[in-house]
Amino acid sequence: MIELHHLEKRFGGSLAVQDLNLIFPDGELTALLGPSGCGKTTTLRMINRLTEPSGGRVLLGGQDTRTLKPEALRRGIGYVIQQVGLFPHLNVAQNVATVPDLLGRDRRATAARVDELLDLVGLDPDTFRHKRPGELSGGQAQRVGVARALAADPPVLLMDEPFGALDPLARDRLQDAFRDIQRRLRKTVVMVTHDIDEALRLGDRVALMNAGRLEQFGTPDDLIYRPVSDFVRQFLGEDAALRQLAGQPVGRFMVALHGPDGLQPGRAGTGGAASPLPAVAVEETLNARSALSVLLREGTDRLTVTRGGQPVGTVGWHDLRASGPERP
């Protein structure tokens, strides 16, 4: 869907992006990751021509974006930024409907689309449809921003530090919500982030940049277990594998429960009876790193996993270790 060929951006005498070649796979989320000043935001802005390239080409669906009018190009691309940018004089429904209205879409169909999207991002339409941006929390406003970017059903979504201004709890919840939305809609998403955890949690692929150049492009497993340079290894850090667990649902590592409720199969306690294990709820423990934290806190090597209050399996140290990719 999106191809960058020898892309370059020069500001004065310095190159912000140089000889960048990338193909963003259709239906996947690619995280543009790197330190401040590495060129990731400039790269994102060149895709929709908010910044014009100094050299090279951007292809969208095989078409050179230089042949398109910038306004027409941007109306076909969803765009989410950290500051959200909602219009304060419009209510939530009007903000979400901005692009469909510009495109002359049927108003009744647009209204139904607005309600559908508000529900998709976890905002009850009856409650939020008529609220003004000033009445929303930061997390709610960011959800409206995501809904607005999806309103015209664009095949491509660009996101520039979309969750960076939120508090940790709101950020985690919105990341989880967006990950679920992406799994359902399968948009081609390019997301700029400086947050390693976020890139490993959300990205199907990660493009790690350094000083305007592409350092490595691949899956999170590629960067963690098969780094191509010392920079990649040092940037991700020694705890990269632990960071990656934050993006993995605990169910991926769970062993189905075959013993009595809440008991670890094969584990004997006093007098030969099975010993109960500490329990974690799938509804609360959203990722494998959270389960690992409970293992450490409880001083045990295995936990019972429950869903709706009922035991469904167990997870332990060896499950978390064995489920990782095969090391080179």
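Positions refer to the first chain, counted from 1. What we label the rigid core is the largest C-alpha set whose atoms superpose within 1.5 Å from one form to the other. All of these numbers come straight from a predicted model, not from anything done at the bench. First, how it differs from the form predicted together with its partner chain.
Taking the rigid core as fixed, one finds a CA shift for Lys69 smaller than 2 Å between the two forms.
After superposing the rigid core, the Cα of Val312 is displaced by 2 Å or more between the two forms. After superposition on the rigid core, the Cα atom of Leu29 is displaced by less than 2 Å between the two forms.
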Given for the second form:
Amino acid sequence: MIELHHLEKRFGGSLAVQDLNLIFPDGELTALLGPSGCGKTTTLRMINRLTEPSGGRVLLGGQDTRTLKPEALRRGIGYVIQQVGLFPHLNVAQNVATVPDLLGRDRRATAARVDELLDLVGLDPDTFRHKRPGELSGGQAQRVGVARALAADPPVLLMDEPFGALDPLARDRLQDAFRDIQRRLRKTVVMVTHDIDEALRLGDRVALMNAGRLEQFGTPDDLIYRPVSDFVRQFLGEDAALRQLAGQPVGRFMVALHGPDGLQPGRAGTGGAASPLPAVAVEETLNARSALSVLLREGTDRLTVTRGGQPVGTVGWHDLRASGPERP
Amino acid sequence: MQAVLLLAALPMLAGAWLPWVLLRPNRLAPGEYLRLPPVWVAALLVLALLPLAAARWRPALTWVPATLALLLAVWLLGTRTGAALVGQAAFARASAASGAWLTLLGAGVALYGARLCTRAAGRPAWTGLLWAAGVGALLLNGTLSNWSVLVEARSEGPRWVQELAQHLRLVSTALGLAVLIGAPLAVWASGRERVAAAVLGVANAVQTIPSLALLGLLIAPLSALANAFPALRSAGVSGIGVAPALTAMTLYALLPVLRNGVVALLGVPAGAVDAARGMGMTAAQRFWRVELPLALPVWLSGVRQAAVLLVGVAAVASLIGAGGLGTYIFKGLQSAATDLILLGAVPAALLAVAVDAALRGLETLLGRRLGRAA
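Write the structure block of the form predicted together with its partner chain for the protein whose form predicted alone appears above.
Expanding to the full complex; the earlier chain stays at the top.
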């Protein structure tokens, strides 16, 4: 758990961050979102003291970070940046092993750990272990960057626009990969981003900042359906709900079929029992926004959701609003 | 490549016809020019054109005629000077004349062209160095020993070796001092924009002072220093001699070392430095593990420039009594003895080329190991 108490950063005469109070819960990914210059990167860098706060405290697991040596603090926190920052004179394995080496860990154990991590981020160790950063694509390099940050198994991961420099295709793939990794490892992650889609897609919680202050802190649903200010509403935009749907497979919203009898289960609010399946079908991996689009296009109220061609459930307007304010 | 080899063939074709040997009764008297016997003229003409033909039809073998041309030219220089001296008095000198020089120049260019051919054909480069072994063998077995420059060298003997050693000593000491002073200065300045600008400005200004003027400028303050502090005088500091030479040379070498150091350190990717900091490297670990390895190849090229520059400046330094190969150049100029000038100038030029090649090799090696030239 990371706690920020009355955190403040002054550059010259201006306040980059003021009176920031935030708690990043354990095992969750919190997206620090906001327009450029809002102080989100400064906030992130104050957590591992790359920037020293002008006032306030940062507690890491209950301990004030000022009581630690900055280097010792940083070795216990994973750090991923937009420029990736791999060391071009070292190969992939040496890059990943940086922090374990700094901590003086056993070489052989580290080598095994490197392979394990390359596997985790989806790079074949035998192919990539000895490559130089110069031989990697942008996406591959940032995968190595993530592996390097995880090498010493830190409980906390700080990410500063980690996917910001990638082309859209690579970014999508890496976001997916990272979501899977996070689902498995349950690190406490703070991710700075100015990309609303990324924040809604990856964040368990979103902290929206504006001009050095916290505007709203909550789940993506909170921000979309219960914005606390006009700024939040405007920043997320009128299509925020659609953006959130775009980040999730329709399978998450469907109502499962009870048995293999091909009949729709009875359900309060949506009508009778045992009616036949809707004629239009979509695959469960399709994103929910596209499913909504199909509903509009076909002028129908429900779709059949299939897995590998077999119907496994149905989905309708109300189901897609399931995360909305008026839960049926 | 064809153009290079054509450029090589022209001086060789002309050189074969021109006089090869200048025979003089002593090293200062006027003499008579001797030409090559027709057989050798013919052989040289053929060898002048062969590299061109080879590049056309067998590019990978161009090095064979080019190497042969150079070795034949060197061998001819040795045997023809030897033949010219038969029956002459001990003071007689046989020097290389325009024909020999042109042929050697052409053969050198042909070797360069042949190297380009070898590289283009993707063959190993060692064949391009066989000529050096051949010339070395001709030097060692005494074929060239009647050539006037080597006759002078023999009569100078141990003194020449001493001057060469002194030259090397001057260069390496000044280079060492420049690196010792320049490296910490570059590290210090690279983090501070204003300091970097000031330091580079001063070093730049020093560089614009002609070397002779700088040597002259140093005479007054250094002799004043030596007069004020006798201890310094007994340590070898005075207005003329090694002390002002080393001071001037160190100042000269400082600029390339500093400039490339600052540029190299500023050129280290910011992301790598930020990542290093963020992962918990101390300032020292950052410098030794990240910044220095990444800056080294570029920095070394500055050291190389400084070294080559120093080989030249050291030759001038002999004017104020610092010794070195320049001694022969100036002695030769004063007495109009070309052979003496060559005795100083040729080794100095070769030294510069050798130093450049050695440090360049080190750069490439480091660059490859450090992932820059991947």
